[in-house]
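Next comes just one chain, in structure tokens: the form predicted alone.
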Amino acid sequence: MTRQSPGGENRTMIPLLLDCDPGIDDAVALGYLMCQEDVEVVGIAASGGNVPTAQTALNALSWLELAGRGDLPVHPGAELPLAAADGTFGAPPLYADTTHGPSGTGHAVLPSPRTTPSDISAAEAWVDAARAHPNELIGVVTGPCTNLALALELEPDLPQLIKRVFIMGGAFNYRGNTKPTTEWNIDHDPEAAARVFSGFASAQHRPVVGPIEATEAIVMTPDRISRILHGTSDPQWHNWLEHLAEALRFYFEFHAADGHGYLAQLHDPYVLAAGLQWARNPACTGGIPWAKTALAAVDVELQGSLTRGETVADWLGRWGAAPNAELIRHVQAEDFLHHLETTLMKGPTYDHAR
């Protein structure tokens, strides 16, 4: 689609729908998204994961508006996974306080948001987006799959409308953050992700995994949060930019205390950027940018009293399946970690934002 940017031209637009938990590295990946020109952003989902859904709806609002976008509309998410919602498990789920700190913002206080979440539900967003924007949404999930997952049962010929998902999550043959083999954004609802994987099977794109042995590589340190900030000249967003470092503290000393060193593994982001980068030029024979893949046919352990939460790939076609899913297994750091870099240093362009 097009749209007049404010020098009067027209500009290609991408129509992008986020569905997120923020959670410190999904508000990296919030800022980055206000830096881009040539997307409209139309909408927001909320779900719960790092912290309760009442809370990334209230940190999504928040961060939009420092950044001056009150004007895009958050959309909360379901309140529990799919199997804590119909008994199938009964215990609660639980959120990452440890990791993004008690309101999954760090250190970081944010102002209190004049706007409030939207009346249409994060599912009922995934659907309204797909059929505003048929074959031109791009989707990308930074949080479990529970709204995409109750958008299908909504809309079953979802795949059909979004041009494509990116999701960031699953350890492929790798250790987990969560439990051994687990990564904390399919294992907050295994369920869900197995009805995406199983559902987008038919989509004309497969869907792109990025999965934490592939984005645990992009690492912000204090030295680069520092040159963003004194690299940025728009005192709007330097504020912005400071609550980000503060949040990001809190992430150092996480990673630190987990053994990693005192810096922060920034997994949201890369898979948003790619998302974006793949969209401007779907038919770029170098495939997902800055990325080596592979496509297989994968599934998500839901039964496994060691395992369940796990992602399966069938690399050698056991299944008999068709490849389902792109899923990422290298990312060029360094590259996308300069152009992550140099796009928070120059900031939103605050008249196009409106």
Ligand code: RIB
The other form holds:
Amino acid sequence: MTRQSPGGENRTMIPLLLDCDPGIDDAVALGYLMCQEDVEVVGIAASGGNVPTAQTALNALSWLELAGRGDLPVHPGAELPLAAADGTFGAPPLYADTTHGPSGTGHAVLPSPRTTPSDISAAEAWVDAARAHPNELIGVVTGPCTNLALALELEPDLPQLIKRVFIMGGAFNYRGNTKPTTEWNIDHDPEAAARVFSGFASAQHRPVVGPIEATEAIVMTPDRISRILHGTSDPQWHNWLEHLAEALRFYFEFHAADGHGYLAQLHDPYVLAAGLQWARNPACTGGIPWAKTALAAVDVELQGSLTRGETVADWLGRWGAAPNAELIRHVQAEDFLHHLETTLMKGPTYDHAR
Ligand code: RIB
Ligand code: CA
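Got the form predicted alone; any chance of the form predicted in complex with this ligand too?
Time for the whole complex; same chain goes first.
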């Protein structure tokens, strides 16, 4: 599909749905997304994860409106992870208010949104978007896989309709960041992740999975966010970045308290950027951008008393199953961070005269 960009030239647009749980690094991903001129944001899905679903939906609306993108629909996700919703696993979901702040926006105080979440649920939005853009839609999940798993139930042919999904999550042969062996997004809804890994095994393009052993290298620092702030000129975008800097300040404090130093690991924006960059070059001549990857059959431990939620990769093929995921093993972090910095510094193309 082509559209005239603000600069007047015709562009081939990339249809995209972002399913996120803002969350501070999700907010960076939203900001990065708003700076793209060749992306048709078909929808934003808000998943429970860092904070409850109702809050992530409000946060997504607020971050979008603050940047002047109140036009983008935010589809509320399921209230609970799959196992909590159907009672097969009674433990109440954990939320990450110590990591992302009680409201999920760190120290940032965002104006309450004037718009409201869409009446169309996140799962329905996944199906509608895939059907509207057959074999073109890029789906990116930077929170739990709950909504995508529910969308698979609504439309079993989803893996044949979506061009490719990019998922931030997992810790393969690597210590967890949530429990000893689990990464947050998968830990929050392990059943959903297992269903997505299994359901998308038949997709033309295997899901790309960005686990924390790769994404932890992507580190935002106070100096870098300060450079971005001082390098941008549009007043509306500068205001947006000031709020992001306040959100990141909380994230810096969390990472320092967690022993990583006064910095912020940005997991989500990289996975979004990799998906968009891949979509611009689907021949994928250079592989997944900024990354070294490996194919593997993957699954999620659901029963382990110590390891429920652990992601497992069958590197040696012991299961006899075909690889169902392309796992990111290493990210050229500095190259990506330079790209992120210049993109956020440039900001969205505003036509304030409109
Ligand atoms: O483990 C990192 C992931 O969990 C990121 O998506 C972060 O936003 C949190 O949701
Ligand atoms: Ca997230």
